[in-house]
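Shown here is one chain on its own, the form predicted on its own, set out as structure tokens.
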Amino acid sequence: MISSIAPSTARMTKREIITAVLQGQQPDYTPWSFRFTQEPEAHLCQHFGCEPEDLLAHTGCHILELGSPIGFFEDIGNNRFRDVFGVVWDRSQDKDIGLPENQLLAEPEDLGNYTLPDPCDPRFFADIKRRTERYPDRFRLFTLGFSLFERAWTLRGMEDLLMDFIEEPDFVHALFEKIADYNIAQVKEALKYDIDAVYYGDDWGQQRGLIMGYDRWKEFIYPQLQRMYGVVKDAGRFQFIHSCGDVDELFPDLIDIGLNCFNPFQPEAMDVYEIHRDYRDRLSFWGGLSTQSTLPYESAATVRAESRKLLEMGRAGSFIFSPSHSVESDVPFKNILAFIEEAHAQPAAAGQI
């Protein structure tokens, strides 16, 4: 990125602030954008009085999310979904995801005779038309969820794969392949849109390194993040990855095949300040804001200091203002709206709720 002052982005919309943070440019204030798991949204949703729809109008985040990440569309009942790729997830505990319950590859072999679902499935575009007329200013942001490594082990089991790397890797590579020619179809029928960016979710981190350790990351998963990022750089759009975890070391190979934002940038695994500083010429970060122990645990106090210190440190650029993951059931409610309060009590973000 070529780093450059920005117009006054009092006189930008969202999607301009967003889009000049990417490029690298500074910002007047440094722009923001939250998710919630489904407690806190509707504590929220009954704090300001409105409809889930409608809650970014009050939060006034920065981003419009599109598409549905896992493709959870089928209610079976008993707590329990169906994802397009046919995996049923319990959520009698977890009420946002859930945990995988059947294995769909018992076997290597099985993987022959599955068929991956259909990639253009109109549902996974039906909301766009209708919530870009709603919210025309946002950054629009084409989500796919569980993009490969996570797609993968939701179908095999996530100890068998990690077995796979090593007594299986012809398996391996031949299923992340499927995974990824399916992503990259659904990719190319949301750029038929106008859409700003692709967001992919794809979890490789522990609190500390690798869950499968660099080496086998470069072999099995890379080669495959190149051919899907570079479907989106090729059409002049920007892409984001969400991995949870201390993944830093792999930061100069994503930016090599054209990252422009990472999320969740959690500072329980790594030095968020360190890091922006020494990567915000060529890279993007959404989040900062613990949800492992400042959210759930400190004051609110806390909260608003930490959170300005990490507003003021987007003023540099290359930075978007977010708890470092979906906010929690765990975390207080006043705590939630300090974070809140403090994005929209920057001087230069008045008029920009």
The other form holds:
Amino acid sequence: MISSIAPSTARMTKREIITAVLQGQQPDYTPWSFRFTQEPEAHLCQHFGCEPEDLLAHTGCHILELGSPIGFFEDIGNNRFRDVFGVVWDRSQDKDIGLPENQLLAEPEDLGNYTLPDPCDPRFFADIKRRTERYPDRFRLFTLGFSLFERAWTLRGMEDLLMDFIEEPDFVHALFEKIADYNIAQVKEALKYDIDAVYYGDDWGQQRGLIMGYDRWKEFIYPQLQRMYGVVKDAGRFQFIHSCGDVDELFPDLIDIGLNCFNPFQPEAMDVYEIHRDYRDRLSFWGGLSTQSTLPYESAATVRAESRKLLEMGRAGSFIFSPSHSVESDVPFKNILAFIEEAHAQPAAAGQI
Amino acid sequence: MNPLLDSVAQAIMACNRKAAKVATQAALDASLDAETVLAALMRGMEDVGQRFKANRIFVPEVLVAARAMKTSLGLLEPHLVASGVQATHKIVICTVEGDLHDIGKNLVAMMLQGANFEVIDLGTNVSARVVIDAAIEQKADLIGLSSLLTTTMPAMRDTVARIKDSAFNGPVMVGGAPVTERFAAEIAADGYSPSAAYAVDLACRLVAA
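Mind sharing the form predicted together with the partner chain? What's above is the form predicted on its own.
After this comes the whole thing, all chains and molecules, with the earlier chain placed first.
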């Protein structure tokens, strides 16, 4: 992909700007799209005097996230929530997602008797029409979280699944295939709507390196991603992936199978400036602002300086500015306002707020 | 080396649970000294740890090797008790209050067991009071604290401070994805490990100091 100057962004919608950036064009300003966990979101709503549904109008985020990335939950009391897969999540500490408490696939043999829920549950698509009508100018991203490795470990348990890579490889292949089939069915349904891209979330990284190592990723995960991405590419839409941690060794493989945009782009796990320079003609990045160190621990002035540097980097294209994770409750509110204000302060973005 | 002991070490290095069990039983059946069998197991785990540090193997291999070691230790334990062989050192380990993420802590615990530490694993979401009481009661040589989240790093700071104010006089080591050497120094922890693979070296260094 050859970089080119995008037409003046003053005449473009946010949807068109993100599209141009993903196509390697250089925008007049760096677009942004932020995510917040419950507490910071509530604080922002209070600040702007709005409901959560209206927050997007105040932050000016360019991406409208659709679907239900972590699925649907039933409150079963005592801070426990059961998802549609049957997994019970302990939310006594982490209120946003929690941690699985049960093990649905206690043995590999249990897979034969296990049926995944309906991938085309109407609830995944119920609000697409209403929300795209409310925000018609935003880039439409259908999100699907816990998309493969993560879904597998929620069902089997992290440690058991990791050992299964060695001791029960056929089971892991079968489990991943089943989950990928579920994803593909849901994405095919989503592609019937006027969406721009599909986003899979699946953490493979640690702070340093891959949890399972490259060879196992390539043997077990890559073939399913190839199938999943293929459906999106065949439909002519963009493909996003979210994977926390140090995973940049996978970029060449992911680009080969059609990845367009990588999130969260953590500066503690990779050199974001170097990676952007090396890959921006082939891959775009969404994230970049440090959520492990700068946002919770540094001053608003440091947040502003880091934000400005990233926004400047984004002028070369292939970059969507954001904290490198949903903003957590430990981030001082003045730091949240600092990065929002820096994104808004870009001169060419004046008409986009 | 005795070929039976070599088989024990090789089975651990190969991350093969069944082979480790068979080899350990064979060594015991041949009336080999329990301490030398333990040394062979530890040699296997040391090799696994070295390759993990060098990024030649990854978490799945370490987990399987550690489970293999655990199975073999189960066979060996009555013989070790009978011979009066004890673990070299004792560590109390947990994730800090508010943090339920334990795979990193579990890896460290397994690798320390492989280095003949007695590991008192208090699990997840553990208050400073419980850590201190366990460390004193168990006469631990060392405490290990883990935190995966930036939101639980303040609890790590508080726990270390309270340990330092307590009657427990041993060192405290810390780790976890967002934890840095700078943060560890700031909260006056005695040691920081950037990964589970280095945690064994750190623990050995701290208890030897």
